[in-house]
Amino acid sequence: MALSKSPYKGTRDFFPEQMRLRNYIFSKMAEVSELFAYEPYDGPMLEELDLYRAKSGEELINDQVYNFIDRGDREVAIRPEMTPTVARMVAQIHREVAKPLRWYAIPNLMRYEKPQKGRLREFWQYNADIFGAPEGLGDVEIIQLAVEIMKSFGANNEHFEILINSRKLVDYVFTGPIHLEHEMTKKLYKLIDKKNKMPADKFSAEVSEITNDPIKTIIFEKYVALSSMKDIEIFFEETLEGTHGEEIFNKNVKPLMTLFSQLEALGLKDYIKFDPSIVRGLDYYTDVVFEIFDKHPENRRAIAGGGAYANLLAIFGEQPLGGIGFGMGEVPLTEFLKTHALLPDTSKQNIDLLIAYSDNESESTAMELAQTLRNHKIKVELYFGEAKTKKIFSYTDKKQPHFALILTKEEISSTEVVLRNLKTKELHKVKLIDVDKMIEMIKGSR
């Protein structure tokens, strides 16, 4: 029986055209990251399963991780996310290096999920994290970085928004005004994380079932209806009790208000929005959480998400080190860019110049010229073998280089060749030895 030519379900083959698009996306991510002084890093494809047991939540472990027993009888997993890996790496070196640490990566990840639009089993995900920044400032910068990456693709506030919340604030609401026990709080977190995917009546019914108290349900429904910083102030004025009200407000509410003020001062007011339903499912988030959402009605979904964590290093026996980061999958990002017609044309290879020759006597000259131009960072394709002009132009119609140069023994003897600009159809006579002029013309047309 012949083997299937198709890749494993939920994975992809990247032919050159798809690689051109992937490289374009990755290069933008890297370029913006490095403008903010973030450094690239990477880790192993395999990690001990216990790393994810400790920090990633039951759903990931039970339903989504590719794991197996290796030949040394160890439980290992193909990495489904990058945050536990970066925490493990930071735990090794954070005492000896200057802080804050600003790192980014674009790792290959795998999760056993049902393949669907915007979600596959194998994917690449941009990750950026900052560890050890002064309180609140890392939050501002990481959200600013996320906006700048989106803008680098041509997106603006008409295309996307960043929905922001605080786990610290939510924790207080659940345990303070609503007075929920720990187990009920966990159930409510899972429910609120699914709120935007559920019918309103079903959501309300499940809230009532968890709280089992009409007054608690009313307070919770008031909370999930909040939509601005002013709403939050009013809500807390109504619910805060006792002599410690100001202290509670300063600890659980004011930091989020300060974050919004700082982001607005940076000109990001039109990108950010408070959303009480953003809690992020993973257990390690402890404060600010956010998601980047597509505004297009046909693709209303999260493109990226992240948040702050204070205790990630604890499982390695280290003292708390505050950090915040986010992940942006290339699959949902690509869907976003398609939806808003922001993708560049990557259907053709980017070739500066095609050099061909019409007779074998010109072959060595063509090879030497191609190498000379490559030494000056000109992307040159050499057409192999003697060929008639008609055949060469049939080839350039398919490959679409920016320029073409067809050498003949007569031109070589006269030392003057014709450089064809295939975009403008202009013909330029250039001395064969005048390589600098060729380079100037080719680079000038980029």
Ligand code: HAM
Second form
Amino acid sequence: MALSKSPYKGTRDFFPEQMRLRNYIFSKMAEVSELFAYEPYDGPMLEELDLYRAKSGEELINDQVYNFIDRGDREVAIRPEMTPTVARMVAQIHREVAKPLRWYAIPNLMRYEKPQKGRLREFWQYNADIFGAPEGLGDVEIIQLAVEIMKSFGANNEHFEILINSRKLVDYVFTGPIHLEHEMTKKLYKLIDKKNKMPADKFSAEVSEITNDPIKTIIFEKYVALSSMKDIEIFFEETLEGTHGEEIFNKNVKPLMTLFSQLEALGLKDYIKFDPSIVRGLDYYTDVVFEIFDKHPENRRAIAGGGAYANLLAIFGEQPLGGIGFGMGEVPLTEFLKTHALLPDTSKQNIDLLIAYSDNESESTAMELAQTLRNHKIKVELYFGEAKTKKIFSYTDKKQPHFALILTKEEISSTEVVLRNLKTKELHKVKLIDVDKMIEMIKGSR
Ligand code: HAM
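To test you: the structure above is the form predicted alone. What is the structure of the form predicted in complex with this ligand?
Expanding to the full complex; the earlier chain stays at the top.
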């Protein structure tokens, strides 16, 4: 039986057209990262499974990771995320390098997920992380970077928003006023993470089942209804007890308020929103957590997610070095750009000039001219073989180069050739030796 031509479930073949879109997306991400002085890095696509067991969380390990035993009996995983890898790399060198470390990467990752809109099994994920920044400043910069990346695709606050919360704040609510045990806390975290995907009454029923206490349920429901910094302040005034109230507030709540006011001062007020239901599914986050959400009602999904982690280096026996970062998948990003008509047209190759020749004697002249122009950064495609008019027109129709030049013996001996601008339909007579003129014309009309 013949083999299937389709790629493995949830993965994609990238034909040149898809590759052009991917390159466009990656180039914007890299461009903005470089503007913020982030440096590129990469790691291996296989890691020991234990790296993810340590801190990535149950869902990733139990349901999503692709793992196998290698020939040397090691438990190996195909990377499902980049954060453990970057932490492992930073753990090797952080003592010797200047801090903060600002790094970015665009790895392909694999997760065993049900393929659906915005979710696949193999996807590329832009990662930006900053390690060892002074308290709070890394958070501001990483969120600013996330906004700028979205803006580089033409998106603005009408298209997306950044929903922000803090694990410290949530931890405090769970262990402070609600006094929950560790197991219940874990269950509530999971439930909040799914809040937006379930009906409100089901959510409430599950909350009461977990807390098993009407007062705790009321406090919890009050917490999930908070929607601004002012709300938070009032909530804490009402629930903070005892002499340590101010200390607890300063430690768990104040940093989030400072982050909001700093982002507002940077003009990002309309991009950010406090959202008590953002807790993130990964175990290593310890402080600020955030997700970028599409605002379009028909595409309400996360485009990116991230947060701060204080103790990730500890799994390598290193002193704590705080980091914050985020991951942005090209799959949900593409859906987002499609939804808001922000995708560029990448259906065509974007060739400056097609050079053809109508007789074999002109072949070497055509080849020489093509190379001379390429030396001047003109993108030239050479049409092979004697060009027949009908064929060459159907070819240019498909490839749509900006200019075409069909050399003939007669033209070469008269030293003047015709450069056709296929977009404007203009014909320009140019001397064959006047390469500078050709370059000027082609570059001038880009
Ligand atoms: P995450 O929330 O698991 O976080 O993934 C971040 C983003 O990756 C998602 O918002 C989505 O854009 C994309 N993504 C995740 N799963 C898929 C999938 N199956 N198909 C397509 N895209 C997907 C992390 O991975 C953290 N390690 C991010 C991070 C970096 N935190 C700190 N630094």
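Heads up, when I say rigid core I mean the largest set of C-alphas that superpose within 1.5 Å between the two forms. Since the model is a prediction, treat every value here as computed from it, not as a measurement. Positions refer to the first chain, counted from 1.
Novice: Given a superposition on the rigid core, I'd like a yes or no on whether residue 398 shifts its C-alpha by 2 Å or more between the two forms.
Specialist: Stays below the 2 Å threshold, so no.
Novice: Fitting the rigid core first, would the Cα of residue 389 be found 2 Å or more away between the two forms?
Specialist: Yes; that C-alpha moves by at least 2 Å between the two forms.
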